[in-house]
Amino acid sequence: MKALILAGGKGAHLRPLALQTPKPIVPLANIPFLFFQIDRIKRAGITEIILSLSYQPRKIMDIFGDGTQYGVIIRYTHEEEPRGTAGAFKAAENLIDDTTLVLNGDVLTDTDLREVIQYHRGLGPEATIVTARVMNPAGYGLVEADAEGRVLSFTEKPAEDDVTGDTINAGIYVLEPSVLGRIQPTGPQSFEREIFPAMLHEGARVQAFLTRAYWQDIGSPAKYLEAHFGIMSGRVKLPAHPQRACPPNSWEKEQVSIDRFSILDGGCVIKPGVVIENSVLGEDCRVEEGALIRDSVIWSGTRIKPHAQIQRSILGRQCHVGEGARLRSGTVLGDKSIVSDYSIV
């Protein structure tokens, strides 16, 4: 069995974070996101992975190469113009000759993919859709299934008045090669809006596998931040990935307060009186005296001046936050942003 990761999206809803960095490799706990998916695929016993790319493909290929240094074989397909989730599957047709595990390139989960594959093989449907329960399903694909797990209906991003349940498409599928024959060779098509509804209309067997494991998409800044909270709380494990050489961090433990949940990459300089709680700092960040960072994610090379306060915010690479500045909940700064002294954002 092979796996296909749909990693071609521009990440428009994740901007400005995804302007310079393709969404599939935005850092999650300072690790390029695709490592989380590749690690989960490897745990299912799959070592042949296809990456479907479109937006800034070279940046992704430069990290992963042929995959051998990570214990897998990686092949690539590239679309000049994105063709949607089903179109990307069709574009990889020449590399697919068997049942295929397909993942959206923005899904963080601890779902045991081996169990999903066994479920699919045991029942023999043409497609299996992993589903998850969420508080507000309006922004997702609503999936309704019977007591045996057979999918009855699939409604992509229903209006709030049309929501009839809380079970959504989790962006993980097991597909038989016959699904390829249902997809047009050209033009954009999605599993969610065209292929799955058409399969149900024609009476094809589509099963739902309800995961109770941790699941979170990273498609927007708020969801990206929420995924970090899942990692820091231990609800989802860090993946096995190559450890790079990093310079040591610099701070006096008796003079700073850094809680056990926070994650700091190498080369960080933390001055006395700093408080860091439930936050992630990338490589070579510098935090000056008396600053407060809480529930936030800060990418590499960013400088926080004295007595600044950052709460529930995301800062891109090489930002500068001035002395006494206040970044309140919901602030998102792109790379190299500057916040002047004593500003409130």
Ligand code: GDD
Given for the second form:
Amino acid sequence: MKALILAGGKGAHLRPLALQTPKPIVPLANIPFLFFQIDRIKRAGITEIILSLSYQPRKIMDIFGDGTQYGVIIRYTHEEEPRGTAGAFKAAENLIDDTTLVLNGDVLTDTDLREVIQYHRGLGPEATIVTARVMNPAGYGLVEADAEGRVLSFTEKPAEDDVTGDTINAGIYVLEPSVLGRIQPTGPQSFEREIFPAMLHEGARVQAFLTRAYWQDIGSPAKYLEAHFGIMSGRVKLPAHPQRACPPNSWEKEQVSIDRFSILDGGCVIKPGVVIENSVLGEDCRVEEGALIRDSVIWSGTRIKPHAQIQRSILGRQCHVGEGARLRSGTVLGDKSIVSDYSIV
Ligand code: GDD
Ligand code: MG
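Would you generate the structure of this protein in the form predicted in complex with the ligand, following the form predicted on its own above?
Every chain and every other molecule in the complex is listed next, the one we just looked at coming first.
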């Protein structure tokens, strides 16, 4: 069996972070996101992976190459014009000859994909959709299923009045090749808005597999931050990831306070009096005297001047936060942003 990862979206809701870094490779705990998915797929015993790209494909291909470094075989499809989720699957038709695992390229989960595949094989539907329970289903695809897990309805991004349940499409499918026959050969088409509703309308068998494992998408800054909290709290495991040579971090242990949840990549310089709690810092960050970083994610090469305070914020690469500046909850800075001394954001 092969897996196909849908990784061609523009990541519009993750702007400004995804402007220079396409969403599939934004760092999660300093690891390009798709590593997490490749790792889960590998653990399910699948070693042939198709990456379906559209937006900034080069940057993604440069990282993953042909996959040998990670013990998998990676092939690519590339749409000049995005063809939507189903159109992207159709664009890979010549690489697909069997039942296929399809994943949205922005969901982080500990779901045992082997179990999902076994469930699909055991029941033999044309499609299995992994579902998850969430507090607020409005921004997702709402899935209704009967007691046996047979899907009754699929409503993408329901209006508030139409939110009848809490079970959503987790963005992971097992699809029979016959689904390809339902997708037009050209032009954009969506699984969620077109193909799944049409299949249900025609009475095709579609099963739901409800996951109870950790599940979180990273499609917006708040969710991206939430996924980091999932990792730092140990609710989701870090993937096996090829080690790279990192310069050592530099700080005097007695003079700084860095809690055990925080993750710092190599080459960071942390000055005395700094407090870092529940946060991730990328490579080569510099945090100066008395600064505070709490519940935040900071990408590589960023410089934080003395006594700055950063809470529940996300900072892109090579930002500069001035002395005494305060970044309050919800701040998101794109790469190379500059916050001047004593500013409040
Ligand atoms: N190749 C390709 N081409 N990939 C695409 C395209 C395209 O035209 N459009 C979207 N994708 C990829 C995105 O990169 C992402 O990984 C995945 O398909 C889903 O697209 P999103 O844009 O992230 O959709 P969403 O988050 O609004 O909703 C989807 O995910 C939810 C779960 O997080 C839907 O599948 C919902 O039903 C689901 O609940
Ligand atoms: Mg998404």
